[in-house]
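Let's start with one chain on its own, the form predicted on its own, as structure tokens.
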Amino acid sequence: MHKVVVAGGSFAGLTAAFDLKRRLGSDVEVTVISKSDQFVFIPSLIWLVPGWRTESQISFPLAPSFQKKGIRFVHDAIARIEPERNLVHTTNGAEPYDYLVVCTGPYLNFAAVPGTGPEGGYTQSVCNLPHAQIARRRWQEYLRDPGDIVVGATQGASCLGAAYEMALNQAYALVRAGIRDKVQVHFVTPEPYVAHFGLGGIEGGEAAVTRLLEKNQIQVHLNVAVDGITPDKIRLSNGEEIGYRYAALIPPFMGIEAVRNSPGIGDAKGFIPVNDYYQHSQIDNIYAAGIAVALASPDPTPVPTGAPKTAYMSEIMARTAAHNIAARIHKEKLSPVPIVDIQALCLLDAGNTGVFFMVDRLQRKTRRRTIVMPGPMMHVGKFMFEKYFMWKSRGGRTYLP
């Protein structure tokens, strides 16, 4: 029996272990390793802040759902891999495999610019779900004591769909509460115009998202790095300094230290070199999918920015890499589904309506078709979003789309 490895449990994880299992069945031992036990679906961390959404609407615990489909869970955190003896070593152990997919996710590097994270910083996160649960507790303490908000993100953040989500909610529950005329937000970006993204912009999403700021009177400060943050201001390099009461701020990403602490499986920064199979591009029995993977920016921008990972991106990589592993099993042809050529799919929530964002290809000068929605009903979208992905998720039904 081939034992398959999975590392993280999470879009990706989850993807590629429930795929493993229903292509391969009893030809295949799979073993999920996460340090967390729980799946949560990232996407509404942004509700968990101002208590719109509790953590048990957004997470449900992994062994169960794993447990059904004969799919065998360690709840671990990785110490490095050993490729030469085909080891995945834990904090607890050891576990040996005949492929590999790593699918961990990102190492927030909140080090790149001194004083950002809520551990040992002075700003918020909604990149994970402990950093959320502070960030929420941060505003409960910040309602009680109103002032401005800086909102955004850190020159190399690649998650920026996430910061124009901040901004636009913090705006929207600032109304919510009843304050929001004594409170100026601003939002701060890498990017050189808004709605770039990491990846030269959509045709129509610079117009559509501008509206929603300018309708929420948010003040957008583009193409800036944040050169320091003390206790109640922020230093951009334009020279801006900007005075805040709460500041939540997107950090860019690394690897985890797992990877960086493993000789030849990352590049400098821990994210996996991989070809258009999803397989490493020096170790053939290893792959990756999601946040974990290498990938260059579609458009360079003077404030480096990095490049988008969604989660619907993490799942077609997941998805690719588990049909290649089973067509090696089997020995049937491989697929491949070159990075560059995934669709990228964001919904944005501005609090009680949004836009919806479909490029066909993430370099914009090979696009063929590009949809920009806005509305109240994207909002609605959304919200049904996380409820089918959840139920999706839950039940190992990671075939449908």
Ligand SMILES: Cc1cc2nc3c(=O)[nH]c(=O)nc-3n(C[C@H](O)[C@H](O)[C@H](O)COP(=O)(O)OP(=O)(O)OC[C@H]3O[C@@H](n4cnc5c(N)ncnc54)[C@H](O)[C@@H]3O)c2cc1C
Contents of the next structure:
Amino acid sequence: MHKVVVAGGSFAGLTAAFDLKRRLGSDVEVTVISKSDQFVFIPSLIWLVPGWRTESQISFPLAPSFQKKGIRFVHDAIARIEPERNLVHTTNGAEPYDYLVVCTGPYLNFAAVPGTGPEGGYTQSVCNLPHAQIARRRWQEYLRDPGDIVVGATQGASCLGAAYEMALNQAYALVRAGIRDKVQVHFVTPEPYVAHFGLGGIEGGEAAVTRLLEKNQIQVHLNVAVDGITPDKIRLSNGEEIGYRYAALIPPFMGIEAVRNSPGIGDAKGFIPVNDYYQHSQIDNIYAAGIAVALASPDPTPVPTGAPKTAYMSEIMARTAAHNIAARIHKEKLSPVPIVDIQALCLLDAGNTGVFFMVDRLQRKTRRRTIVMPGPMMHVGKFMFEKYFMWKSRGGRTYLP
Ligand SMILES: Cc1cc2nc3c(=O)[nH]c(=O)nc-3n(C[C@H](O)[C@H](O)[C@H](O)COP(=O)(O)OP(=O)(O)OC[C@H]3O[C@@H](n4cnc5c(N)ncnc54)[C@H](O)[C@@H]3O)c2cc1C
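Now that we've seen the form predicted on its own, could you pull up the form predicted in complex with the named molecule?
The next block holds the full complex; its first chain is the one shown before.
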């Protein structure tokens, strides 16, 4: 029996594990090792902060879902990969593998901009559940003694759509708290223009997102790096200094420590170089999917931005990796899906409205089809999508769109 180890239990890890088991059945033992024993629907963490969602509404325990499908689950963190011996070392031992799929997401590199981050810095983050819980606590304290807020992303950050969502949702939370007129909301971003998103923008996206920012009277600071930060002031690279009482900034991402500790696995930032089968470019029984994968920005900017790796892209990468591992085991034809050809479906939420984006080839500048649709239904759409995605993932129905 072939042993496949999947590291990570989120968008990419769940898809890889369920798809492998479905395709290979009793020919394979699938083991998922994840640092968290929960699946968390990360796109809804923006709603956890103002208290519009609870943990139980946007997460579920992984073990029962895997158990039902005959997948072994190990709640542990991988510490190092030893490809010469086909071993993954964890905090508590080691797992042998015939194939390894690395889906471990990002390391949040707050150290790149000293003073940022909720642990040892002054800014909040919604990139994972523990950070969003701290951000919620700080938001409740802030509401008792409000003042101006700064939201956005630091130089080198990817996932810039989430920064817009944070700013728009926090502006809307201030409206609901009845204090919007007392607070100036600042949005800081390394992007050269609104909705560049680290990829050169999407036709119609800049106008749609600018309208939302203007309607919400959010003051935008474009093309800036964060030069320094103190408990009450942010200094930007254009010389501006902004006072704040609450700040939330997306940091740059790196690959996780375990990859950076394993020579030959990751690039300089700890991301994994892959080919069109999501197979490691040098090691043929290691695959990767999701944020763990190395991806160059298709449109480098004067102040650096990172290329986005969305949840949908993460699922497609994982599905392709699983399909090709199964095809190798069954000696069938392999099917490549170049990363530049993956489409993107995204809902940028603004609290009571939003913008839907559909792009056929997110990472290319020449696209054949782009849809940008703003309106209140997009907020409802994101809520419905959360419910659908939780149902689909909890039941292992990763074959559904
Ligand atoms: C606030 C926010 C909003 C977003 N909104 C959207 C959106 O609207 N639409 C969209 O498409 N995308 C959105 N994204 C992006 C989306 O969340 C990511 O694309 C997605 O989470 C990537 O999935 P992943 O499985 O690669 O990594 P992750 O979701 O980061 O998961 C990583 C997994 O690896 C595990 N792990 C980490 N380290 C270890 C270790 N050492 N050992 C074992 N396991 C480990 C973790 O526990 C976790 O299970 C948003 C992101 C953020 C932060």
